[in-house]
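Given as structure tokens, the chain that follows is alone and in the form predicted on its own.
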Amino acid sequence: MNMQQAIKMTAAETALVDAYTAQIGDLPGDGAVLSLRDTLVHELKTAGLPTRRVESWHYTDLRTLLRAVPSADPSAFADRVDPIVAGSTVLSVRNGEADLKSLPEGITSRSYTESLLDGSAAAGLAVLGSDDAIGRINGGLVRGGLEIAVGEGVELEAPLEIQVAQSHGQAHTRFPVSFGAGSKATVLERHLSTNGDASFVSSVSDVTLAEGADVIWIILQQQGPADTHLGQIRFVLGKNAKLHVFVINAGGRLVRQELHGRASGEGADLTLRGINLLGGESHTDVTFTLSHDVPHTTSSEIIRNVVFDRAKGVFQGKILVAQDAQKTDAKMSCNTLLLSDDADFSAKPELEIFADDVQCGHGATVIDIDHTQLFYLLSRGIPEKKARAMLVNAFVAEIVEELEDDEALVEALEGVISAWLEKHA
């Protein structure tokens, strides 16, 4: 006879489970969403936390990574902070708790605890599978977030802000967003902290471009030092849909941002940029999936990587392509500046190909700063650290000028590396 023997909790696993427990009778949702959330709770409470055995995990073994998680705090309450880019429309979450107001014309919105209480909100809740691991958390403990439709033809003069701040505790906060047929817009999802507490934030993006959609979607992540950031959008691409990513860490401590998506009508392209900057003893992993469906389907990712200190750095990356998705054009690369000798960083690009006739790559490297680029700014009188900062900028700035049809937006972004460097480099 076979008997499964129940795993001895983490003292994380068992302040995720407690937290579902206090608040059992307080998180939102109808019958269905209930019987949803004590599965997934017990299916965390039973299999735990992923280790490095499970292949998906096998660079951050979040069992062991994920050493304490700090308790839900009802009262925590994160400060209003200004748009990266002044005239943004904001849409604000602050530790969990949704702030509405008037949205221009052609766009809706409502909180996600209405969804959750009326059901609607049930079937976005499901994992994705047995490893995901960040799904099966925030689906257990998510109380809010926005649910958000930009109309059809509409299209957005000014950036949407998605502010996402938690001043310390947990926050699970959750995104459907919809984009409607020919619409365009650019939504920047921004992460941060409030303070210097420790932060436990899970947050799922559910993003869905109908046919001839063209969107930029900005994920910047500036959790705090002490902070845990676990991130995942999920994103469908219509007919002729255009769907431009970029991803921005500069913050948190245990940090796991994972992307997954389909191009499912045919002409779909998905462009992907990211920008990983890490120091001190951070984890930063970011997890890429994107299945080609379809004939005619294009998409292009670019990884950029700065590892400083003790950091620690991972890019997974895979890349399906269906039988029947002929003519796919998919290109992947991950990039890399090591500049400390007890740094680390691990990339695993991959293909999975089953049509035969389609231009797919990848390919990752790893090095350090160009000895003879550094010399020749020393010899210029330029201070070794203020070069050293000046050919890091360079590596990554490549990255954020493909904003280059919004000034604005790019000021801000650069602004924001810069900081990051002038405290690390």
Second form
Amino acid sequence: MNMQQAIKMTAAETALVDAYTAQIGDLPGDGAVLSLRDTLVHELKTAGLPTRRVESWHYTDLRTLLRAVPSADPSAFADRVDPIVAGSTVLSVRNGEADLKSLPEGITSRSYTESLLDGSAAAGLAVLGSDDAIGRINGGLVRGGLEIAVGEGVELEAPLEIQVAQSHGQAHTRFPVSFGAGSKATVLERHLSTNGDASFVSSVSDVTLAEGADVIWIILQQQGPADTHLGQIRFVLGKNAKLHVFVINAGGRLVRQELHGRASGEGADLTLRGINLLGGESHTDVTFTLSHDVPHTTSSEIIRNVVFDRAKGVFQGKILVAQDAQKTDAKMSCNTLLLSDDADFSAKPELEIFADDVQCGHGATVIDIDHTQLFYLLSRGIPEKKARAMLVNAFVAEIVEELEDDEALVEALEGVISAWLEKHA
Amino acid sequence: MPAVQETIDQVRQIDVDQYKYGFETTIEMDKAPKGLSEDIIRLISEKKNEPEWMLEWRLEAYRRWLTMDEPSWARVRYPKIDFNEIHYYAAPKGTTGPKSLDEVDPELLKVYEKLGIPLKEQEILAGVEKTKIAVDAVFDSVSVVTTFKEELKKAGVIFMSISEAMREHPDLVRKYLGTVVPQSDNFYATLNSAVFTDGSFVYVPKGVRCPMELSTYFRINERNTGQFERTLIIADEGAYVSYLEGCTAPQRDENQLHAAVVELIALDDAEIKYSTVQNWYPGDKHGKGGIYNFVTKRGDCRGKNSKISWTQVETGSAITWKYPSCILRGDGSRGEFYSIAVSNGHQQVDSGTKMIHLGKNTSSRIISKGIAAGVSDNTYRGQVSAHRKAENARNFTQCDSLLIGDKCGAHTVPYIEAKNSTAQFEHEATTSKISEDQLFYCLQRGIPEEQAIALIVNGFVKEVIQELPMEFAVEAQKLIGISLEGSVG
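Given the form predicted on its own, state the structure of the form predicted together with the partner chain.
Then the entire complex follows, led off by the chain already shown.
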């Protein structure tokens, strides 16, 4: 007797709703968790996936772009692979189940499945807004993940690699991670697939930094060429907390990586660096919002995009400065190299400012390789193909080098970039 | 630097309260009944002696409009407009205003004085009765109109109201009307297509450089036609025209909703320069009343190497929703957009431009300066896109915002879309308050704070002011000065 006519569901929407129906009773959680899941899936059913008419999805019409969703298969995880930085602590997540091997001292961790089962996960399952399609899909279908707490004052020596490896099917994971006051850590959130079969992955990380925490969080997305990756990281920065988020997209067919943060404590500082290596027929969208809520916070964002073939890239960045947030210093830039006539890039760097004593700016460029630079290399006898590769590499590698404190990490990330460029350029 | 209370007071006083008296007059007019229907459209068309095709065109737009929804994406808030509470036709006769300048708000006159507007013109602007005569007097005494009309005629330039043009040059109007902003373009443009009452028509023939700046000032317009204005400007091959719209003095206007459409067409090697100064009633200090300005302005660089340049100084209106755009269709064509938007009180500005690169070797340049004070919101919203075939498209965008006071907002929403690898787009935006360093430098050189602020702000907007035709530039500079007067303690 529902008076409101539901939309005609697309194949992908039907598949997602079916996946939920098929797993009822099997997905962890009851009570509040279950009723929340029901609500989220019901919203998906009635409102559908977002279209370009939804402002935050303007350049990524998920409803049109997401044509098919592979059915869920509990056995569709892949074996763990070696960590990207040798010596890292690896926490691999298989089909939502985390292997909780021995962790370094000062870290506590438990399976997110347990939080779903005991209901403590319910509070964090809510969507961020009516346009939060990733939160909705993930909240409805999440099976597990990891809950990690880094203790007060703990300084991790080796990076922590959270590894989600998938061979096909679906994976919906969540990672609530808290960093205690004064803690220091490097976390690698790595998503990869081990073959060319299509998989559908959604992942939400919920990161909080207490006073003075200093964290490097790297999202390394290396899905297969047929995969859909819907990632989201939410973060809240406490007083004098320092977060350096580094996103590298080097795979996937349809990718949306959202980053939503709040600088909630005075002296908080966010650095966002992004490298999007786009090729083939892929569509990759990085959407970022940061709210400067209190005075004296700073942020700096640099996104570098390299677009080959028929790939399409999107960057949306929005910096919001609340009325109280005087003395905010925020700078955002987005630079794109379009390397093919069929490539396509759209950028929407937004500023929304309500405080007057601030310094905010953004810049965006879309260019081809600089001909004078190319000429310089050619005149030095370097063949054109190699010269181009060098310039492209320099364009993106520049921002990896900012992580100079950790040589092994820089080397590993540069390795990922070079390997990708060699394959595509 | 947060503005001092006094600033806020003073700015408020200057920009808002000056209208207090200007709006007390009651108007008797030959009005069509409220509301919109096909009959009303037939009435408008009939009153204007329009050809049959024009009526059909209007009706078609009206039918489309009925199926459309009011846009909600802009960053403006206002109570819902009841489109059936509006008179869509009002005969220009029978208005009653103040009997003489003595009845006009002295504050308003002070502003006129500061702007250096001649007495007679003040009367026109303040809506003093027998305006028509006054206008004649002003212009006839110096024979401005006659001289201008003759000179334009000699050059072959057609400059008249669009209703007149529809009767005298129906082929031209029919050929170009609605070709840049189609009837069903957007909600407000469609409404305008159905009910527009008047506006300007300009045609500059091949190879003619229009001998003077054309201005709505000089065309003795029927009063009260501003609500749904429609302007159509065509520059034929190799022609050049510069058109000025509006004026710097605060203008009285009884109509709350303005939905104008401006279409510019530049053929091969032609150039159109369109300058606007808009200073309509912004509403009172509580944000009540004021003009809702929903304008669709678009230029089509249809020919090779054509150029269209928009320059605007926006200081008035409660709500401004305006995106003068350029479609760069012809190879080698160029589009420019220079804008100053000052918002104060409860004003909301959502303005910007679109540069749509379709042809090869097209270039565009956007310079936007937003100044927000009071509790206003000032948004720049712009789109730059290069089509797959737009080889070597080139854009430079700079949008800077200045905030005065801690209750206002400045926002920047650019959309940058490149579909061609040879496209080269650069966009930069900054938001800040007046630099303490600059201010300190001026102060320690003995420049009073108020002058220093004016100096810095004028420096901030200089790039745009420079683009205005001489006479406008001087007035605009004064206008900005007045708006910011007293912004320091």
